[in-house]
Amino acid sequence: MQEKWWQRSVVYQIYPRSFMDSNGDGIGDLNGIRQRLPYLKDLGIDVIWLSPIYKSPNVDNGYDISDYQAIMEEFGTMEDFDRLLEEAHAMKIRIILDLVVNHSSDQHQWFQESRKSIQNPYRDYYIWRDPVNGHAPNNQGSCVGGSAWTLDETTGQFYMHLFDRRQPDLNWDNPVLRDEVYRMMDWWLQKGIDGFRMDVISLISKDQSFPDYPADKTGYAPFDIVANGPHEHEYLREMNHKVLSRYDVMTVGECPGVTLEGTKQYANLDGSELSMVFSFEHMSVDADPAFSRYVKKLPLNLVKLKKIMSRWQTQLDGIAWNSLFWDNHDQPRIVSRWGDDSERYHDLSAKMLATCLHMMQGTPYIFEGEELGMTNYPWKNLSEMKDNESLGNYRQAVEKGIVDEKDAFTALRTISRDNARTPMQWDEGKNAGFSSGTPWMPVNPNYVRYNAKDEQEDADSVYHYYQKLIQLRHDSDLIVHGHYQLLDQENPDLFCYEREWNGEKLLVICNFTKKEISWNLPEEFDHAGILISNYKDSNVEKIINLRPYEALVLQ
């Protein structure tokens, strides 16, 4: 099959809010992320996705959308983005942009009609139901705590929303509603951006008979209990057909609640829905089954962790394509989850768990700050915190009393999504060259140590050490096509594969401790050399001595 363009590509995911501010109000901004674009150029992404920029009021920090045409305030102005889409491309980088359709802001024109009344026009743009016995129509949670639906005292109804209150779920099944979905999508493709990141896209279709579900603990349905619902390919088929495949662009799919096997409907390589998905499954591997993840965490499984993640890798090999990535604004920095963030084994730790994910099949997605190896904040109390998922969920387990609320912090600390939205770090001057005003999020302390000024004079910097693996996948089919081959399957320490294409060989070798470890080499490659490493001395021997984090590719 033909080589897609965004098979061989490194995607770039901007925060807007955190990445860059130009006019010093503590607010990254679209100018700001055009003043940076040479510092991308320079690590060689090909893909930018910029996370919402559009109209909102910003109870989700721009997830809550109240003008899909138009541009948030504190951002710039549409002609910013023009100027920044017309110099991107320019320098050879796409740009995506997040689409936000599960579910609109409260303060969107068609939400503002639909709950007028009964008869609106615009009601069936939303899922109202009547109350069932004066309660919810059913037992739903939504991601943020709490019911997912709410009484509009307007018409004695509930609306549903899988989010918070003020962003009530779209209804996929009016196709009035999905028409305006294609029209704005279309709007954007013919400004010339190379295509949408989709925002829970797994949960636009809904049982509209809302039965009741397993509870879990906080006595509601998990929210994305509804994922894959009865018309999912269909839509997404139609959204194909109508709008996308009109364009030559990438499309992948957040999609909570799917299932390697529902992957290759989505993903699939014939390109009737969409290019890959995000799946979370690897994501899920430090979660307690019985908590939320942000109230109760685990130490890492690193035989879970492999088996899930070769099982990807296999199972869509020649299907579906896979998306790889450790970091995106909603997950904690990998650095502090899985490596190991003293400054003895930061950069070991932080290349060795780059290796290991760019080595594979797929398409690979750097968060910003991610090649600096930024950290998790240090957060010392819950008023420095301002997610609104992390903290509604820490709120609704500890007056359940579901867990003890010094333990839910410590939890909250380590997984909470506001860690990946501190600020970039930027150089050691003020708010780490950010903004030149007070920051909307706390800058981290360490970025005097770790900022991209200094590790791009640094050519031993963890910068530098992606700046390699980006290149290397430009350069090799090996790497973007090759077959995957877990080794050593068992072994609580190492995570070992083989990569084969065309009879050439891949051997990738990751420690994830800090111990030193044996390992012997497979008789094939004792006369292999060392396509890259994160120690500078590494050599190859029949039996080789891991060091701590040590990571090594030959070929």
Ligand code: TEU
The other form holds:
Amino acid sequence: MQEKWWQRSVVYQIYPRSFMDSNGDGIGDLNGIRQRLPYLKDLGIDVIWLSPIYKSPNVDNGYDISDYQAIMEEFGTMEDFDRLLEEAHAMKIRIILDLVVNHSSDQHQWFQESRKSIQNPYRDYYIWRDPVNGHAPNNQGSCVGGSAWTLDETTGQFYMHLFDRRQPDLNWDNPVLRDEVYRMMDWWLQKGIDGFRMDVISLISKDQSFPDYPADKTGYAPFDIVANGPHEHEYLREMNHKVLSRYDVMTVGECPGVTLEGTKQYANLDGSELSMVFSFEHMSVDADPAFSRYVKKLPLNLVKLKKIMSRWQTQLDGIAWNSLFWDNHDQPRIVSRWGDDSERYHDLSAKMLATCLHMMQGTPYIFEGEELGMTNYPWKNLSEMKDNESLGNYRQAVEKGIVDEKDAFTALRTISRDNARTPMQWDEGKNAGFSSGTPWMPVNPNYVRYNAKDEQEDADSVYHYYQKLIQLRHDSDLIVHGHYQLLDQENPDLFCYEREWNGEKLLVICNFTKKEISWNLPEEFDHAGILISNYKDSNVEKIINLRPYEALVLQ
Ligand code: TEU
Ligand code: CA
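Structure of the form predicted together with the named molecule, please, following the form predicted on its own?
And the full complex, kicking off with our chain again.
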């Protein structure tokens, strides 16, 4: 099988609103991103994934699109985008865009038309149903809390929205809508973009008989219960056939609710659907399935995490392609979540977590600031938070008495999506160098300690460690293609695994705790050299004495 360019690539996710503000209005923008291309080049990444840059009323920071072929005014103009793409390409950096087509904004012209009357030609672009006994058609819940159905007075019918009521779901069972989406995708690909990250693409096909589903504690069925619906793969294959297969692009489907078996179809190496998917099984190990993740957080269960990640590593090998991520704009910061963001262990644990992920098989994703070890924000109260989804779930659980308000806030602080969205920390100047105005989100006060400028100047920084991990992947067939095997499965403190390719082997050892732990080195690594490690003076003996958060890769 011939290697695809995206199999050796490292992707860097930009959340444009928080990355770099070029004109002092406190909001990141396209020209800001352009100014920082040299930084990304220096880091060594291959691809930028831009979270949505399209016209949007910003109910969900651009994940509610009112015009798929226009740029959000706060971010700049189409000319700014064209220039960004051109300059990135000149630097051999590719750009993929977020494709948000499970739903649009309620301000999109399609929905404005659709809601006017039952006979409107756009009616079937969305999902409309008559009330059932005066109520919503079924017990489907939305991701932000409450029902997934809203009654629209004009016609007396309900429309469906798996997210906010201002994000109505598009009707993928309508072939006219599908072709409209494909035309729009083609328009962007003609511009020369290098692919798409597809928002909640696992949700596009619903069982439109809308049965009632098992409800959770909120009284509603979870939003992702409809994932992997009846025509899911049929529609993706159609999209692939009509659009994607005509370009040399990468695609990553964000797939809540996806299974390992399903991924063998979604991300099959035969290229019939997508290049890879984001699955969330490994992100759920600190959630209690009975509660929304925003109101209850469990400590990390490393054995569980290892089992999940190892299953994806071994079972997709040679069949489908993995994506590798700890962070994105919907997740808290990994160093605060599963590392230790205290001064003493911050750098060590950030590097350990990076090692553990970047030595696996798949395409790694770095979320802006992760390469600096950016941390969660020290929230004091609710009023500082902005994210609709985190707050919606929190409020619902508190109002229904499902959780104690104080406990829930403790969880919310550490899991809220807002943690990912504070401004990028560029330097120790005003607002961390993000903006000369007032940033739309507060800057984390620790920018004086963790910022790009200082870390670029410090050879030992988290930044330089990421740079090295990226370089290693570019240079190593073993890291890109090697078969994976978990070692010492039940060890509750260490994550150890091997990679093997053409008779060569790699051993990855990661201490997830601040304890000192000794571990017996497998004999075949007796004379191995150190490929990378996060302590300077690591030495390899028959019994390795691992220090707090130590990470070692032997070859
Ligand atoms: O996320 C879908 C989704 O499931 C998240 O809302 C959720 O935060 C998390 O994955 C659950 O663990 C996508 C986007 O990434 C998110 O920012 C949008 O809010 C959402 O879709 C709606 O477009
Ligand atoms: Ca701006």
